[in-house]
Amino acid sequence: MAEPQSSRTTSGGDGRLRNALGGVLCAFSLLLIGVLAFSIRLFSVIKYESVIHEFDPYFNYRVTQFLSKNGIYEFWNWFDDRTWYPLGRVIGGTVYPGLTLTAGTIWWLLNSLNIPLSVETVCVFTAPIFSANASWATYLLTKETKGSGAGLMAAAILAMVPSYISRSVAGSYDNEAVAIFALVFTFYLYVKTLNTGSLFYATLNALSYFYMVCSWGGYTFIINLIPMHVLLCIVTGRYSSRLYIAYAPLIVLGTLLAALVPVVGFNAVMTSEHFASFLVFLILHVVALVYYIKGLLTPRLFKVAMTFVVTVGLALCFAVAAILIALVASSPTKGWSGRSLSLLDPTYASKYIPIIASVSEHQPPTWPSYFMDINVLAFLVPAGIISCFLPLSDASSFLVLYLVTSVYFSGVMVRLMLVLAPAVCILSGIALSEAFGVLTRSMKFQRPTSDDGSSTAGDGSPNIPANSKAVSKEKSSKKNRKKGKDSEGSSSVDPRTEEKLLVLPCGPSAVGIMLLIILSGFYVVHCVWAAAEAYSAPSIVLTSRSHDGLHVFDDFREAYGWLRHNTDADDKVASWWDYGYQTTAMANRTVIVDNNTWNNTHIATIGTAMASPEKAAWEILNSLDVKYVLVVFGGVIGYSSDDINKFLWMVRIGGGVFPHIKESDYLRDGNYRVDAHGTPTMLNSLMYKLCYYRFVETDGKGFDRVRRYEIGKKHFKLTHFEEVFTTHHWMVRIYKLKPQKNRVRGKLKLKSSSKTSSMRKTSGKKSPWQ
């Protein structure tokens, strides 16, 4: 009797040792994944320099500087008079403060520990740090659904996926840098609560949702996706108390916390983006009441009570629906924001809100962009979906629903490829984990057999005839059929027998493993290339390669530096809204419009000035106290994102507010042309003149390397503007408004007096006053 007990003790000790070793290896793997996620995003610093990228990050950097210098209370009450002149902007009530508070807290902690890093350094490396956090959150979410093997695979894939790298390289200090981590972590806590029914995790879920609300306007995706999943569970008969605990505290606590964020406020309960969550909240309580009554009453009484509950519930639903319809009908946009309507109707922005349609990241993606951003993962996702249905659970159905909705939204707006990335990585990780599991298990169970038909297993099992094994497996399977059929995920087949049913031949298994390794290798190579070449270059510093080497174009900082050192502190600078944040942060000068785009009329005024003739534009800009005008021109070096290519949006936005600006006046055969076939209105507009002034002097022909033809109007002079600075590569040109000619009236008097004297001489009459 001692031998079985000692063998059980030995096997139990081996199991604990194996689990401990597995835990250590898992933790070490997660550490390496975090290092990978951080280091792959440092190409921008290694190849270029530690600098803030793009446009919006400069505003976030400026706000973080103000926060670290003046404190949290001054931040909430900060009125910025450097933007949107003469209106200004209340910063504390119009920004999502999550990113700024996170970076400010990191900076404060480091300085408290006597690690004197600058605010700019902290801002540059915030995104890579939170990329590692997002990878770990992906591991937790996938592990909660399909186990730690799939979790490690998904975390490694997310650490390198180009779609996420594009918005999280070092220097990309934008809201998405921390928002993707908050998104995935909120989903993890929701699934964790769904599996455990713990109020502790439900409370953490509400707090995580609050952090997401603070960080990014994309929080509305969470507050609509989770209600959709709850409704799906109710419709498919999967209601449980765990579902109630996972959802009800999130809506109550999450909504109360969201209303504390100034930029959200009462929008958390007054806008249509949140109404679906409240409706599902009501439906969930009706269903919970029905299940509660069903447990108390007999079947006959339950039918009577059910009729009453359904009647009252429908009446309440109709009343709530009527109230919601009344609130929605009172709004011109039916309670939806412009961006939300653009997601529901992809043509809405182009029809009614050109300011939204003018943003490049709000355009629909192309098929090559999918391959660029998710690469081979697109082929693994279908296998991951199939794995989620084997077996289907509440957690796996949530992942499938997350994928379906994010695929739709990414197809409408290229920016939302970022939301699709975690779903694709999770399902691809599940697919790879399942595939490797089946193939390695197949090779494990391939054992050579002896002449008498007995197995020579390498795991130390005794030689037992195959037929006796089959009989014992049959008996065990019969016993298993009688056990726990109602428990979720239970099987009537012995696990060892079930594993044997999934065995493939050894040769195809080895080939399959090699193919998966090669596929993963291609993915890694593509991700490293995307991180190093495609997404690491900062937009503030441009580079190009030619036969004579690498060329660096630092014209933006050259222009902003000139403005900072050669203009007065209270001078106003007009430009298209794309460059507003950079001008304020780097030149420290007041701008008329910037990237916040909250006032369409103000932006339309600048667009109208750029589309008007020189004199009319001077009058508009002078009325706004503008002293300098900045334009971006790429005709010399071939920079395609210049103001001439953005000019159609200036016309459309300006014409949407000021009817005298008609797009047809600028079109020739349906195109904006600046060559000899361009319309007179186009060739006489302020934008054309400011971009192409003295352009013919560069090559003697006036050949535009972006538009690929010679310009139409080559020799002209400016009457109301004067050129004060043009950068080395002609990318940024700055003009100054000429002062008003005060002696115009005197000249007219002089002319009239000379005319009168000549008339006197000819007439020969004397003045009666002489």
Given for the second form:
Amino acid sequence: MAEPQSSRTTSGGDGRLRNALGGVLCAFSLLLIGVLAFSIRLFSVIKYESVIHEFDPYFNYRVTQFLSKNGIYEFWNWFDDRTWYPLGRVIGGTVYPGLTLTAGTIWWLLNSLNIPLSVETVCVFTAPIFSANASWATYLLTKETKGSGAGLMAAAILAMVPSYISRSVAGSYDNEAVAIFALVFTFYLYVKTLNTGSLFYATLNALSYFYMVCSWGGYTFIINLIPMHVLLCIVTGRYSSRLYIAYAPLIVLGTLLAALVPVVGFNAVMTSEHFASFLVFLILHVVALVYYIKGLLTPRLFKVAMTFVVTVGLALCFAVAAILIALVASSPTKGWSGRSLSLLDPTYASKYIPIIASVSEHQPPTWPSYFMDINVLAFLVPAGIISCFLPLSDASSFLVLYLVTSVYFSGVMVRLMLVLAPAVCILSGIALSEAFGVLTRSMKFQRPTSDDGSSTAGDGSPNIPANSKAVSKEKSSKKNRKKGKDSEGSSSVDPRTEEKLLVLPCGPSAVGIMLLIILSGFYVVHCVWAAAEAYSAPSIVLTSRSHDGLHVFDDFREAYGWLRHNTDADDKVASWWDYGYQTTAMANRTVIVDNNTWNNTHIATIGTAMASPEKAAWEILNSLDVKYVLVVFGGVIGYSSDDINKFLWMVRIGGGVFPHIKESDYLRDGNYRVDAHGTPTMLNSLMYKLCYYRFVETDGKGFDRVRRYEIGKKHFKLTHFEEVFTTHHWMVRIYKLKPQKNRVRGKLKLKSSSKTSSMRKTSGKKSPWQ
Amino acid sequence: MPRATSDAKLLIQSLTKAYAATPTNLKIIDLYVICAVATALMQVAYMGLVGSFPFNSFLSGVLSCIGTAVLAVCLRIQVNKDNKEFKDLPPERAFADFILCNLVLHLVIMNFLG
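Shown: the form predicted alone; wanted: the form predicted together with its partner chain:
Following is the full complex, with the preceding chain placed first.
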């Protein structure tokens, strides 16, 4: 009891020095954590090259190129006519500008400082930089809740967690790279406002929420989670004026700022995703008024007021609620957008929106993917939840709510495991820090050189590891003061727990510390392995190891390069929508459909064209002014994400709009086959013909390495298309539409030459293309 | 019924008496809040009359009134001497935060007004 106070008064300088040292250590650890977060994401740059990955990042890259070349006004008003031909796409109004503006600003800043980095380099490295920022934001958020020891632990864990690495490697230039940073930072500012009640932080919170709205469509998670938390606080009796200051300005300012972003626009006030925030806004005002009146009146009069108000108020509430419900229920989707509905009801997408259901990252995750993505943290999280309840504060209840909701959403879509990642990192950081604190404390108190058990030293000793120094210092000094002040066990359970924990003998606690360190070691090893092997593939370049060394398959860029150099600038290229972004970015040609998938009918048109026989497909593609068709085929090398495997989705999506395409026509007894047992419709479809044209020449038998059987129709000629390019490993095949012939034989019925024409009709082929 | 009316009268009397005891600066803030909310209601009534065509103008007008009312309530909470949580917050700092937040709000409003 005497020591902590004495350390404050007599050796004040000593305590200040120790605090300063702790601060320096903390800052240095944060710097190292930032470097760790940056460098663990560089595996793909080292193993392959500094290239943009996957599909969506190419669109973002193309937009950033446009922004850097033409400036922000052109970007804001850009109408892109090189995609979704002939519809075009309004880029300014349909893109979330946060990522491109961030990267564009970094590029402009560096260039104005005469550091000539290219736009591609800035784009590739934006994600690792912002993941370092995200781990610092995690440190801040956890520090607000549980102290800086837990903060450092959580930051270190987030820097490495595989689920976040998967979407933010160097080269993965996608919205989530900056959005997770914005998410955690917004939560940090919200918790800070809740803890301090300062309007300044409330303003910053609204601005950070604006940055989040600019960056990602997942901002609806924030605008529904915070009202849920406010409601929880009100219901559990934790209403305070700080809650009002934290919530009300955020809603007003936040709604306005969200309406500023063109993608959101008036949806900020008209869609169901935002209604929860307005409802809780009203409820909060009612509760605030009630508390104010309670402060003004005596208890008896307050009861009278309550009975009076309740009867009138409830009637009014029911009337308003009935009107609102009638309004909302009149729209078929109850005001929710398709994507939000597919999150709330996991079966919605497969019934109504096949495009959303067909994307592989929208499928529910399997159990092993949880262990792959968050590893050891999966069982540290329950310990963190318990630790949040001792004691329960506004901030820790927020963290628990965040975890529970994000666990539900991650179970719906594998892509949303990314939102779960910060929650599990924070809670397991709290758990680990508490565990370390308890074990080291019990070790310290069992040392023979320490004084009698009751007067426990408050300040840290050199034995305690650095990352729990701050928390054990604060916690033990606080608890000792409490123990000294009240004689017996106080209302809080901590001194009693501490007495119980003090009894932990020295040996087991040393073993415990060793085991925890080994557990963290396993986690680190797994994270580095996942980053190096599983999540660093750029998808545009494939590699495989065989007995004769490393093979590199660079077919995609070969094909786009060929298109870029051997076709006219205005030629239109048709392919399945997966490759649209890459084609516009790398080949610089106009495409018909791309990954934005905003127009289902247009995609269904292409799907129908791929599923029809050659003549019908030619008609459809010609009506869209298409000159070249691109298909991806993996049968020669065994690449399994090719168009033949995606073909059934084309049939389903096409069949959803054009009823003459029936999925059952392409299946033999419910099985999808392209061998000799395949249905005639399947073997005559454009996709089959374009993929397997001349395939039998590769090995003489036509053995497809992906499907693992010989194909059905081996020798056939193409009548309406001609092959112009096939890449080195036959992965991408490009075909040109044959132009119509000038003179059409056999179609004119002239009386004079009827005999000759009828003779020609019976003798030769009728097709005008030969 | 007469008990209810007498209760109601007693209630209103005690409410007005307790409210009259609040300091003047808080009463001024309350007046400001009531003015702002009244302006917002007038705008909504006007929208009901002439339709909501430039919807962004309507939205920014109403939300600017509601926003400044909310911020004034926050200021009142922070400046109120009966509030234990904010006793070491100087009222000048509270007012400065209020000004800052209003600046941001009105910048956004100006942009959105169209």
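Think of the rigid core as the biggest set of C-alphas that the two forms share within 1.5 Å after superposition. Residue numbers count along the first chain shown, from 1. All figures in this text were calculated on a predicted structure; none of them were measured in a lab.
Superposition of the core reveals a Cα shift of 2 Å or more for Phe308 between these two forms.
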